[in-house]
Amino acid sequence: MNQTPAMLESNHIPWDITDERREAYAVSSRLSQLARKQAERRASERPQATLSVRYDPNEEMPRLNSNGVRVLSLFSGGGGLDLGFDRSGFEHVASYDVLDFAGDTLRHNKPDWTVYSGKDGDVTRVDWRKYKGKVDLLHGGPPCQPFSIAGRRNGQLDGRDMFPEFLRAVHAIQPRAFVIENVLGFLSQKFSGYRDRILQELSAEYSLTSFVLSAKDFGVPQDRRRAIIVGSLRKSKRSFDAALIPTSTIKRGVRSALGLNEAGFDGLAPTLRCTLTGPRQTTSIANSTASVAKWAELGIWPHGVSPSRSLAASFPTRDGTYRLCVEECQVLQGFPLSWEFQGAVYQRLGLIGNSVCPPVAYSLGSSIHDQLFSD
């Protein structure tokens, strides 16, 4: 079954709870909306707050000349990899996702680039041969919540599951290249049988790699773990190395990157949460009780996160930990704060923490023309 527009717009499922368990919370959520109406009006009062984030991911991604790569994003989202592959010199060609606020962002910041959402941005609906040989690289990362926990792990058998169509689209198009990303959870052994399928029908053109990028290693400060495919035109006669990838030499940790005061202690951030999947719309980027232990261990509350920082600084949290702001779970992701997101607040944290780090897809993308592209 294909994801129409109306299902990635809604991109959660609801859970089958109690009565008594929904009234719960719909109670909790008119306190937080009562608590939220409290701060605005204590910020409005006060001067304003201003970041003090040290960390600048644009120094882990200096902007190299273009270097004639043509590339198509497919589930372009935030613009994790468009942002990185853009900064480390590939020439952008169109920009596709069915979310009308990931387009808003990506016009909002790439003004000159062509961007597709909404209807137009439906991948289910592309002839791909239009751009054949217009393209040299086709890069995407397919809805990750068919293979994530959060999204029920119904692999293939989800509506949601846009494989198929981004194999579509390398037929139709014959890139010379292409980089597929997604969560851990589709190496699993749960889903080994569809995943080979993948593979195979993709390696009767390509030569495949298959890999982990860690974000910490990047310079980014989260644990975040992603998977990974590169995939080149057997006759090339040009495969990818990992190994290969530059890193940084910059292991920070999130406090630091947000100039916090240390206070004795400090570490990476939990994977961010991507507030677009799950039973309700929500502003906590906490993924699992674990995450939220080392959120509290850091002394950062992930729950709430508000939409500004003066807002964040009128309203205290429960347990006197540090409240964030979106801007700062941006630069966690990795994001310069020149890039803008657009939408509600639930809206601009599920693209921050549904993208590709920046710097990731940066050092992947340099790495990629050096071994794929360069003469």
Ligand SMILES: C[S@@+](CC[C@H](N)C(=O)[O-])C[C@H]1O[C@@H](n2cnc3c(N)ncnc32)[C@H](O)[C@@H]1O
Contents of the next structure:
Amino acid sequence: MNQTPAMLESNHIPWDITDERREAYAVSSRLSQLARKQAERRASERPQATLSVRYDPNEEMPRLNSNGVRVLSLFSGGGGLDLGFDRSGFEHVASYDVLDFAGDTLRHNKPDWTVYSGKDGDVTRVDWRKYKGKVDLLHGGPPCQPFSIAGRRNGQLDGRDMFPEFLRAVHAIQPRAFVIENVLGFLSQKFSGYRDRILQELSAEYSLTSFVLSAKDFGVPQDRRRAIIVGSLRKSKRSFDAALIPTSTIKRGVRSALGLNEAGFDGLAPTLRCTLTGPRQTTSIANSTASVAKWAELGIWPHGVSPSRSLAASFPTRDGTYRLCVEECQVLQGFPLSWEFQGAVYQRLGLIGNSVCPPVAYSLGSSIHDQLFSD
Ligand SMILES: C[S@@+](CC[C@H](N)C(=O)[O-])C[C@H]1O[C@@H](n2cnc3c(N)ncnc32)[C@H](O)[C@@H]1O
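Can I get the form predicted in complex with the named molecule as well, since the one above is the form predicted on its own?
Every component of the complex follows; first up is the chain already shown.
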């Protein structure tokens, strides 16, 4: 039904609108209710110029002694899996990522690592046979856009689908074990045929365990779940049991992690968006309207993330909610402040939002070591 000017003027909502439109009205009404509540709470929020972060992810991933297990990292991004495996004692062989600023980040934080980025980091160009006998564990999160709810979900038809490349590396190197990480979308019914073909191909030589890990179970103050597949060479006669992965007893909320004012409410951050996904460069970490509403409930503004705490403080939000800076986002992802991301703000946020939370990788790594590599 066409709306008359009088209807528009009076905000009249006709009963025969589409479900989509109805949903949009519901979300917008919820947002204005939240904005009202925020206005009431505003007085308690003071923009602060220095970081008051109270959560140090390193406390939950104490550095373990070297376990001698050699690990090669594909699609390394900003180093979530790399950092977690490193702190749990694995010996780093090399990292590969096609993005220059991913390579810059890894080199900056780990000057002694071998890191390939840009053209040299493009996995499609590498002859993996040179690593045969030199790598015990291969890990990687092939780009998730083809399977992500945020993308068009073209699966293997998407040019960015890199699963075949991961499989090529596994076949050439024949590591004793591997870890694949991806978004939950990869486990959805829509991709069952493709997924089954991948798993079937790998299961000829590897015993496979697929499961989902939730970042909040590892002390990370974020609602973030990822699909994981662990493969263990059949001839090693060991297989991985996900139920044995140690979890954290600590459950934290965003406000407490960032050291914000006690406001009488707190909760997990919604999944941080990868700002590299989509046609536009953005500095918003909100990945859906529902997540915008959740951030509002937390008294936090998820758009226009600032490069630093002092800049965030000098640019208060109009509704009085708390403006985040990049370092706070990295803490909400489980990266310690000592890990310094490189690149423009949207690139740093992209690496953060694309990563496996390091405390998740740490626990997964130590459990893989105990179950598949220890005597
Ligand atoms: C999901 S992210 C991986 C995140 C990483 N595992 C972590 O924990 O931080 C996927 C990465 O694959 C990289 N990538 C995409 N195509 C690639 C290619 N052809 N060669 C190497 N890396 C590629 C992207 O640049 C992106 O950083």
